[in-house]
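One chain follows as structure tokens, the form predicted on its own.
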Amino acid sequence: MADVRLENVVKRFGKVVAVDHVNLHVKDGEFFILLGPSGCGKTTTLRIIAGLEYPDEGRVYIGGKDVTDLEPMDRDVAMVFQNYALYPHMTVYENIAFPLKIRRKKLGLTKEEIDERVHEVAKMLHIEELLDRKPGQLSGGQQQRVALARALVRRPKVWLMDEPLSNLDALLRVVMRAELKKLQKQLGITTIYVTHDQAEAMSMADRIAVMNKGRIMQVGTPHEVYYKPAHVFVATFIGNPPANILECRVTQDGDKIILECPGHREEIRDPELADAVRRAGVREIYLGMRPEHIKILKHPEPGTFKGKVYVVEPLGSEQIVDVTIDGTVVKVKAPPTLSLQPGETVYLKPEDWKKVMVFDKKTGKALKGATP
């Protein structure tokens, strides 16, 4: 297999900078996910690795070899597209065998060896009984397995996937996430996967690169991007619901650090939080709190934020409660047994100030992450 490196890669489409000086290192055998909203540059980055787009600046390396100027077929990568891109006039067998047949001389394969490889990968993906059918006779999940088989059959160094599960229904998507991750670990193949679905990224990735406006905002494990987001954008993109953000002012009264937020004013008593704010020397910050790290109370206590219930969303095992605090909506995960009505006055309190995140309002950069 192989590692993949991007060095200072830039791609422009007219005046639009789709990929803005991206530097990445995907380790050999790693399941690496490019995550971000639509238009953030993740698919363009994947296409540059595949050789389907040429960078305006920077270099691409696969297995330590500079492949920037190589054609896609010479990079030894395989790509699975969002729409699967199966040939409708060919059978499943012919679709899977196609990349081997067009490279037959280069790979030195006999017809028998091609047949063996096709049946091997079909068995692996549980589609042996579909080999005589055509794509139009298959379900979405079956078509997706055929696309995966076609990408795997020639045993590439790197597996590239552009939102391959997005066309599946919600239940099948969850099932295929687990199967795909198991298959990748079984094969040990370096995989770069594009998605806008943060739940998909968190459940599948070894590491995630969070992208926005063509730039890499953070690279880290799912645990790191969730609990230690490097930028306020990452905190508000990762999580379901994502982190709540409150604009606060910081003042100092002697040795005391005072936090002034919507619906709340108090001295910061957590030493780590106070130290992070003091060292940063900023006056305006964003306070970040995960919905599951907030208590919702019906009576005031020291250190609570006063608000009103706006919307209650029952979800079976829990409920999501939207609370307005001076015009700012804060989402809280609450037990289903807690009875709340829209318009009711409630009080919010951080479960633990160590789980509160702080960002510089001016730069968006993290001053302090959360303790899990």
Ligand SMILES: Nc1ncnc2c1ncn2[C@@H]1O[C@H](COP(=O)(O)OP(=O)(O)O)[C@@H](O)[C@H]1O
Second form
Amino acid sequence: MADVRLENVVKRFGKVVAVDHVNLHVKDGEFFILLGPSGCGKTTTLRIIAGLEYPDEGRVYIGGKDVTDLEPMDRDVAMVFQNYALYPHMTVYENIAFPLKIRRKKLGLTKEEIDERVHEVAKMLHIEELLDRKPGQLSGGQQQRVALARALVRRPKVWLMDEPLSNLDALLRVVMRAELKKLQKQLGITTIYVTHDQAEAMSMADRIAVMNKGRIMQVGTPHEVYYKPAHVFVATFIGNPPANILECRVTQDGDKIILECPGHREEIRDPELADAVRRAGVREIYLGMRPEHIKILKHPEPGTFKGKVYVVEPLGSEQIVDVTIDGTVVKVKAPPTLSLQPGETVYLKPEDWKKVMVFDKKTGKALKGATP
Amino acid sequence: MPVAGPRRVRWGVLAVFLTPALILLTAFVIAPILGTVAISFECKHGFCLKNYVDVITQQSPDLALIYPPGFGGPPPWGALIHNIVWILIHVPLTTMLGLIIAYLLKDTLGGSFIKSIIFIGMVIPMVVGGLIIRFMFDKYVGIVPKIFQFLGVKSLAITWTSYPQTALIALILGSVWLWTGFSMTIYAAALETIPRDYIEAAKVDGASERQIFFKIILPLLKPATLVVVLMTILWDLKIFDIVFVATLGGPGGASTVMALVMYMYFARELDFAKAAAVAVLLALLTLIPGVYMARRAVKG
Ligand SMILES: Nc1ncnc2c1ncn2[C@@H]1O[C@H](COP(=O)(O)OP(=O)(O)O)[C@@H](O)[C@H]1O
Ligand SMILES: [Mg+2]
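Can you switch from the form predicted on its own and show the form predicted in complex with this ligand instead?
In what comes next, the whole complex appears, and the chain from above leads the way.
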């Protein structure tokens, strides 16, 4: 059991800065998720922790020990690769036993003990009946379990996983999320898990680090990154659909603060919001609103945003309505009972200004989060 | 036309496409083979096995396939034995050398340059290769005798191809040099197809470089190894040109091989029937690895 710390880690590939001054502290036993769009440096970060990539700058600590210069084999980490990387010439049994067999002497294990441990983890992952097969004869879900088993059998200090569920079909993916999380909690192994799927991250993580372009934008619990995104990028990355962003200007009129947005102009009445804007002293802001925190009205009311229905996506229990406000598309979650026609004029109203997030347009940094 | 469903064999089309190929194949491949086989059984009065008995029991050292009087001493041991010795030395050496070079030069700076130099051994005509071997082992200009001279090993600072003790081994070592490019190229290509993930997974799993090589890379190279071994065996069985140019099977039959014996029956003895008999024997030998390979290929 161990914690993992990255200190100012930088990795460049030629001109590309894949990992840009990353600082992280993953606590012992934590299920930690690196979340970000494709190409943001998640895999590279994971590979640096595994020792497969050497950082250009910075240090890596596992269990308080500086492992930056250690080989992967000396770090006591296990990794599940995106495509599982099961050895095709070995049976499932041999695959799982491999990490134990190759250092049988070092670990002081007998053949019987290895056999016992392979069966133990195979039983845990429900793959006992597959032990004699070759990886080529397994389905994606089965291969994934074997890869997990191989990573588990050694009882490593840290478990690293690179998008392990991305090759599975949607249904299996949801099942495996729950199972993986249960397994991780049951074993208490520090886990660093990479994904680009925000729903996966939200449902599994103890804490999430949201990455973009090699940088960590925010580290927090799923709740924190959802309600208190530190950066406009986080708000637009998390949520399904993610938060809507409106570009607005603020002007001071004596004591009043006037908010000018597309299709909307009014005095900011919410004291918290007014305070945040005043304190930052900025002119241009992004307003962030979650689709589920917006109401659609058919008639104007003070403090609403006027727009036009663009597309309606019925999802059964709800519908997603795309509304254009002066060219900006805003997605709104509406009850299925609301009947709307494309082209219809509607008025959007924030359910509660406390749930509206505000970001500095220049830096993207949050001025105010949402109150859940 | 629907694409799915069992395809009907259209005999007309089949005939149009197959007939020219079949005619050519019959005229230039099947007929000569059958002719050779027929000749090999030809005697004064009809057909018999005498040619085979004669070539197998032949005891003139430069024509013998098996030459027991030479056993226990230096060659000649008979052409068939020479071919077998050739295979026993050449196959493991070439296979291992090719693998080692390909592995060491993978991802090495300038690796592909060195690989292309080694590959030259493959592209030069074997006749030229035979000449080069002759020079390489020449007392006055050759590098190998010079090295032994430098090391003070007088007995090997000689023109290797002129002595029965060294002629065969000189040719075999020379063929290693000529043929390693093949084995290296096959292995280099095969190494490229091994996903980096397997090796990295093994690293994280705690395997050392050695274990990665022997437990992951080597087993994954099995198909390549099969090709290299079988092709080398085939080449060794058919070997002719470098022997012809470098030693002409000499001295005293000490470096002769099956194909050269066949040629000698044909061109020197003018005994076509015996030449055909040796040719058939040689063909049967090459069929063993050939059929094995073909079956593997069909099975996929
Ligand atoms: N071995 C490499 N050589 C060159 N560029 C690389 C290499 N590995 C990753 N990169 C680049 O670094 C960036 C981050 O890649 P990666 O860590 O794989 O992203 P992610 O896993 O988040 O999709 C990308 O721009 C990618 O092209
Ligand atoms: Mg990746």
